[in-house]
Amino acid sequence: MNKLDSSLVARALREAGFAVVEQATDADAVIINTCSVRAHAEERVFSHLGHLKHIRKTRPQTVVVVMGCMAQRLGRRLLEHEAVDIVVGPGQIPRIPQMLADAIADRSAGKHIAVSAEIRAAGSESEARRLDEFEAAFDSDENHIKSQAFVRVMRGCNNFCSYCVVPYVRGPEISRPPGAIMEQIRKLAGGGIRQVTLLGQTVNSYEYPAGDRTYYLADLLEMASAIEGVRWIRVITSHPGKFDDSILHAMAGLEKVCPYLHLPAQSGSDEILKAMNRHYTAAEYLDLLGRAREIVGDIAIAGDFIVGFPGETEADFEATAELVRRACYKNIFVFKYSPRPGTHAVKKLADSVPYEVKQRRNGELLDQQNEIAADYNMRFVGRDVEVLVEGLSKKPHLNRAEHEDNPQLIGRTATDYIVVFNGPESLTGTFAKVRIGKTTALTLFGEVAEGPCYNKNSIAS
C-alpha cells in the first residue's frame, strides 16, 4: 500500500515539473513516506529526520515532508520536529503537490499539516473524491518497466486486532467503486501493463453496494479478467476471519487470476488469537487452507506471524511453530510483537515477553520454515515453470559486467516464487519460460527455456 502511495505522489510531482535525484543533498524537496505497523519504522523515520536536520544546515532551503501513517498518528508533535515542514495524512496526499510547491515558493510561510481530523469517520465525500480522482490520474507508473501495477480497490480496515494501529490510522473499511476500479484497469492496460495487483487492508472484505446489487472481490476478479491486455491479476492482503469461498472460486475458474493468497495467521494458539482478537481458531485457519488447496489445486500461500505477543507461552508458541509444519507455506514472514501506541494490546495487555525470548522464538520459526520450504522446492527442479521478468538482479556481485549480453535477471511466477536466470535485459517486462535446475528455500534458479511460455494451468507450483 505504501509503494501504492509512493509511486502515486511521485509521479503527481514529476508531472508538477519535479525531478528525482539521487541523493538528498541535491533536493528542493525530501518526502518520507511512514508506516506505523511497528515501533522500529518509526525509529528509522526519526533516524532520517535527523540526518535531514544536520542537512538544513548547509541546505535550509529544502522543504522536507512527511506523509503517510506515521504523519496522521502523530500529526502535530511530528510537525514541531526541526527538520519537518509538512506532515501529511494517507487520505490528504493528493494535496502534496500544491503544499510542496507553495512552501518552496515561499519558505517563510511556514508549517503545514493536512491530516484526517477524525479518523474513525468514514470521511467527507469530497475528500474520498480526490482520493479516487487522484488514483485515476496518476496510477503507479513507476512499475511501468516492470509491466505490472498496483490498483487499490479499498482502503481502511474495521477489524481491530488487539496489536494493531492500521484502523487508528488508515480509518474505515471505504471501497471504491467497480467502475472507476475497471477503468483505471483499463487504461493501465492500454498502457502496457500486464500485470495488475488489487490492494486492500483486507481485500476479501471489499464490499461496495450499487442499487439492488452488490458487488464482491469475487465480482471485481470476474470483470478484471475481461479487460484486454491484462495477463495476471493478483489480490493481497486478505483476512482470514472473513474470507468467501467465491474468491477461491474465481481464483480457479479464471485464467489470469493467480493462484496465490497472502493469508495472514498471526499465531497458531487460540488463546492467543482470541486475545488478538482475530475471530478465528488455528483449527478454523487450517481448515481455510484445506479449502483453498481443494478448489485452487496449485494454489501458493503465504503466511505473517506475530512472536512474543503479550502472555504468550512456550506452549503457545510450538502451537504457532505445529501451525507452520501443518501449513505448507510457500513462505512466512516473521515479526517481533511491537508495543503501537493507542492500540487495546498496550492499553490492556502488558509487553510480558522478553525481547531475547521473541528474537529466540522469531529465529527458530524461521529457521523451521525455511527447512520445509528448502524441501519442497526441490520438486521444481528440472521443471519449466513461467515468469514475469522484473528486471536486473539487485545483487551486486551479479551484475552486468559479469555477463555482458545474459545479465542475471530476476522475476516472478503466478505463483509468486522468486526466479533468478541470466537473460538479455530486454526481457523486462515480459513473460519467459524459464527451466529450473537448482533451489533454495526462497529463490529458485534456471535458465531460459525454449519453446512458448506454458499458461497458468500449466505452471509449475
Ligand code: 5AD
The other form holds:
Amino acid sequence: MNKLDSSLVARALREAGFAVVEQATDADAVIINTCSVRAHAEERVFSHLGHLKHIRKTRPQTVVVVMGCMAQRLGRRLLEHEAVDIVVGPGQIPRIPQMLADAIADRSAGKHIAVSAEIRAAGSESEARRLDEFEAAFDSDENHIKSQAFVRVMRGCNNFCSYCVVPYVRGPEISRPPGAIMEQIRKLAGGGIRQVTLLGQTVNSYEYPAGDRTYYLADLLEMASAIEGVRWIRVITSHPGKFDDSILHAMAGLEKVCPYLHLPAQSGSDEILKAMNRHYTAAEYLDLLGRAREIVGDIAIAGDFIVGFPGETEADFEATAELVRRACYKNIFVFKYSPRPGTHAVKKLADSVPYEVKQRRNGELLDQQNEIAADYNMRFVGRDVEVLVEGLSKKPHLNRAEHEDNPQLIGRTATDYIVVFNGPESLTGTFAKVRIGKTTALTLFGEVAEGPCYNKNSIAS
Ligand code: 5AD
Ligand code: SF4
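One more: the block was the form predicted on its own; return the form predicted together with the named molecule.
The complete assembly is shown below, putting the previous chain first.
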C-alpha cells in the first residue's frame, strides 16, 4: 500500500514539474511516507527527522512533508516537530502537490496539516472517490518494477485485530467499483504491464454490490484474466477468516492467476488467536491450507506471525511452532509484538512478555522455518522455472564492471520464489526460463535455460 502511495505521489509531483534527486541535501522538498504498524517503523521516521533538522541548519528552505499512517495517527503532534512543515494522512495524499507548491512559494506561510478528521466515518467515501481519481490520473509503471504494477481493489480494514493500528489510520473497508479496477488494469496492460498485484488489507473481503449482483474477489480475478497483455495476476493480502473457496477455484481454473497466497496466521495458539480477535482456530487455519493445496495443487503460501503477544506462554509459542511445522510455508515474516496506542490490546492487556523472550521466540521460529524451507526447496534442483525478471540483484560486486554483459539478475516465479541467475540486463521486465542448480531456504539459484516458457505451474513441469 505504501509503495503504491509513494509512487502515485511521485508521479503527481513529476507532472507538477518536480524531479527526483538522490540526496536529501540537494532537495527542495523531502517527503517521508510512514508506517504505524510497529513502534520501530515510527522510531525510524523520528531518526530521519533528526537528520533533516540537521540538514535544515544549512538549507532552511527545504520543505519536509510527512505522509501516511503515522501522519494520520499523530497529526498535530507530528506537526510540532521542528523539522516538519506538512503532515498528510493516507486519505489526503491528492492534496500533496498543491500543499507543497504553496509551501515552496511562500516559506513564511507556516505549517500545514491534512488528515482525515473522522477516519471511521462514512464521510470517507468521498475521500475514497478523490483517491480513486488521483490513482487513475497518476498510476503508471514508472515507479514500479518494470512490467509490474499494483492495483488497489479496496481500502481500509474492518477486522480490528486487537493489536493492530491499521483500522484506525486507514479507515473502514471500501471496495472500488470493478469497472474502475478493470479500466485501470487495461490501461496498465496497454502500457506494457505484464503482472498486476491486486491489493487490499484483506483482499479476500472484496465485495461490491452493483444492481442485482455482487462482485467478489473471484469475479475480479476472472475479469482481470480476460484482459489482453496481462500474464500474471497476484493478490495480497488475505485474512484466513471467511476465506471463500471461490478464490481457490479461480486460482486453480484461471491460467493467469498466480498460485500464491499471503495468509497471515499470527499465532498457532487458539487462546492467543482469540485474544487477537482473529476469528479462527489453528485447526481451521490448517484446514484452509489443506483445501488450498487440494484445490489449487502446487500453491505457495507465506505467513505472518506475531511473537510475544500479551500473555503468550511457552506452550502458546510451541503451538505456533507446531503450526509452522505443519503448514509448510514458502516463507514467513515474524514480528515481535509492539503495543500500538489506541488498540484494544494496549487498553486491555499488559505487554507481559519480556523483550528478550520475544527476541528468542522470533529467532527460534525463523530458524525452524528456514530449516523446513531449505529442505523443501531442494526439490527445485534440476527443474526449470519461469520467472518475471525484476532487474539487477542487490549485489553490486556481482552485477557491475566485470560482469557487465552477464550481470547477476533477480526474478520471481508465479509462486513468488526469488530466483537469482546471470543474464543480460535487457531481460528485465520479461519472462525467462531458469534451470535451478542450487537452493537455500529463501532463494533459488540457476542459469538461463533454452526453450519456451511455461505459464503458471511451470514449477511442476
Ligand atoms: N506488533 C507486531 N506486529 C504487528 N503486525 C501488525 N500489528 C502488529 C503489532 N502491533 C504484523 C502482523 C501483520 C503484519 C503486517 O504486521 O503480523 O500481518
Ligand atoms: Fe490489521 Fe487485522 Fe486488518 Fe490485517 S486484518 S490490517 S492485522 S486489523
